[in-house]
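In the form predicted alone, a lone chain appears below as structure tokens.
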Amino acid sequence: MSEPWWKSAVVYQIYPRSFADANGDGVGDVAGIRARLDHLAWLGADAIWISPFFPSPMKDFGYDVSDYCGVDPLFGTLDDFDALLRDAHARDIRVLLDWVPNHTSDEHPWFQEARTARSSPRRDWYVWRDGGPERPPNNWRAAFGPPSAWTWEEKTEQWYLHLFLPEQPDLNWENPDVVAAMHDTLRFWLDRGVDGFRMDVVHCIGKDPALPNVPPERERIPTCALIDDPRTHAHLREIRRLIDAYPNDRVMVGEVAMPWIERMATYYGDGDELHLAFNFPHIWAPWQAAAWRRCIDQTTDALAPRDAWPTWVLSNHDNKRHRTRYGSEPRARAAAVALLGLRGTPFLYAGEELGLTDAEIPEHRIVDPGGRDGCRAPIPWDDTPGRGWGPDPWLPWPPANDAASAAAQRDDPGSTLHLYRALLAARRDSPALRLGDMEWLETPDDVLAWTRRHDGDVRAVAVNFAAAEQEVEIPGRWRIERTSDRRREGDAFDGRLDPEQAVLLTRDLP
């Protein structure tokens, strides 16, 4: 049987406020995500995830949703989203949404409902408790607002549980009323056709209904990042189940947002939970050889008795992007270089491509409760006065938005976005670098260096994270296909890294 599609393909992440937009009211939609298809198509991409777009009181931007089943008017319309889905397949461009589990906003119907008494048939929806209004239920900590994970409403006199803002209400999974109806939602859009799910926080559904502390030395850590309960992968099975039963290999990619890549795991199941798991720690890693060997190790170590498969990412809508973390240019591009040679399904942050950097954010222009504005800045997509967008989009512009435009590096050779595109296109004709096995080399101390290997297919990554040349030995004839900058591509490769460069070479047979 062939390899499923979501094993070789590069996925790209969009923001649907900050991608484009189309009607020139500063916010992006989805109307202008369908406008630029054809801008993801020439780069290459093979899927794109957007982040929610459903109607929502945008107290987290969409993540707090009061309809799962629709479209924001601020993003458009349903008709909007069938036109979009309809485009992006004629363009074999795969389309995954963004699906919050864990959540619903306290301004859905469910909500409202369940508030309004004890005795609301929809009252265990959502996890209550019994107490007073000077004590919460637990020491549990929220991730955005208050610390309290519990917010008391004085009507009912019960606290409800919110892991995110207190305008976030945690669903109860406990409740099968709150599992089929959230499967339902599921499957109106598998109705449409879309090719699968990226999952918010996917590894909270399940809790414990003891709900017990938190220990004390974890107790600042938001508890989000901490809840690890079996229930939830019963609960993922079932979801798999409902996946499984559609045509053409339906995907769940989860957002299991803990820190332990050995917990991350679990959530692969035996092959029958999760498809992909996003890998946070190699997100945190810094611009270091140790670290990157570390997390990639840890990652295959984990995953490696599962036969699951990896995910890579270097920038996403929570975290600063890669080029800012790192701190140069050369780095981010090296980073890109590396991270789409590796084993696994690499997921690409809009505007990663174009090698932006965080926007920087006036006090009086902060909107997000999670501090995440700079790496949410809009993309420029021309060097016209509104960079595409209307007059005064929802965010300031990312730092060097001129030269960093999409026009602008289309017509240069040497950019960022002709690099990724290189880079996209040297994975889509290698079997190696889709689906090939990888083997470390050995290498100095400030490199790494690896081999992928598949149905006779081979090539090799080195990466120099130092900031003086290293010479690195290959053992075979080697010619250097795709360089970070750029440079000696097409030649023979003789062992040399410029400071901070990476390549990619495929054997020169004799």
Given for the second form:
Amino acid sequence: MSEPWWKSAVVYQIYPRSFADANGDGVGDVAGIRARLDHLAWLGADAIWISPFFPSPMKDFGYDVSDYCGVDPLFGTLDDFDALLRDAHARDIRVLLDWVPNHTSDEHPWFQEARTARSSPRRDWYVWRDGGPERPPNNWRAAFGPPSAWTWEEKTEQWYLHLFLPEQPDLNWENPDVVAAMHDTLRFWLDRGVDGFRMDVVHCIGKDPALPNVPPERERIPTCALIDDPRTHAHLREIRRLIDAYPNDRVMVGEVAMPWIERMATYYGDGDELHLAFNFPHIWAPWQAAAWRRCIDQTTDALAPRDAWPTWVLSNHDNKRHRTRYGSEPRARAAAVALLGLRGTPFLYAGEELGLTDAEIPEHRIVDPGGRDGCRAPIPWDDTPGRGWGPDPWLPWPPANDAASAAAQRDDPGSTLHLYRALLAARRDSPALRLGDMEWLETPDDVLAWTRRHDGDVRAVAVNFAAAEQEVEIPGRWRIERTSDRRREGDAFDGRLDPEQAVLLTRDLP
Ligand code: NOJ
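In place of the form predicted alone, output the structure of the form predicted together with 1-deoxynojirimycin (NOJ).
Zooming out: every chain and molecule, the one shown earlier first.
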């Protein structure tokens, strides 16, 4: 039986505001993505996930959706999207959209109607509770904005729930009409031909209607990281049936944004819930062999019994880029070799292939309520003064953006861009890297090394986390296929690793 495409795919995340600006207004758009598809095809990305481009008041830059079945005029039109989808498919690039099921915008017509009166037919589409204006119904905490996850509506004298901003009221998935309406939004895009969805904080959709307080010792953690209710699994099974009824392996990738890998694993169900779930502990792990090893082992241990397929991610639109977190280019490049050598589906974040660092955002230019602007800086496409953008991009540039531009790096075979391209090509050509088992090798403390095997194809990966040279012993004869530091590529591997170097090794025939 052939494996579904998403197991061997490398998925590339596009944050549309920051990716590419076709109309010169300083904000990226759908036509901009379309115009850069050749960059993605050249890089070798198998799929793109596009963060929300739906109509939105942009309080959370698109994660506050006011119409699930459209394109915000800032980003273009449905026709632009159809053209993007067509052109992506023509290049064998699949397209995943970002579905935001936990909450809508407060400007969504559903909420507008719900908030008019307690008797509104849509009142129960959201989560309302009684109580006095001085005390919210429970101790739940919003992820950003004011601490409480509740906002008092003076007009109807009730509180409504929002795990994020007050402008992002939570939908009530206990109401079957909400379920049906949200299913329809999936069908709308599936019928248009999209290949699947990344599902925003999908572990939060089911909630115990008693809305019990969180224990006092967890009161300060945003409640969205704690919600883990059995009702969600039932919802996911229904959504899975809907998705699987479409041909060609459409995929659901869930954002299960909680720090416990064992809990995250439960959202794969028995192969009947999410196809893939994000695996965040890795994105939070420092540049240390032991920390990486722990995340990888915990993931393997949690997923193996379910036969569930892991995902790996180092950077995204909510966290500092790994190039910034790890503090140096050699580390970021070594991390790329490691990421693309792991067993599971890797997710890259646009600009990671250019080795971009987060932008410094002066106080007067901060726009995100969650303080995440730095990793959302625009992508520098070329070395013209506008870097391929209109005169006034919505956020400041990342540092050194001229040398980091896609055009400059394409001309430099030693660039991070070329490294990523070579690693993606190596993955595509190697069944072991795409689908193989992973087995640890004995190594010194600061080194991780493993083999990958599939149907007679073998690769090994060795990563030196230390700032000093290290020696590793990998049984057998190996040749360096790719290295993070451009040195000795093609040579026989003699067991020596340069400081903070990672190598991808292939069997050397005797
Ligand atoms: C997770 C998304 O990645 C983040 O950007 C957003 O703010 C929250 N969910 C709320 O939708």
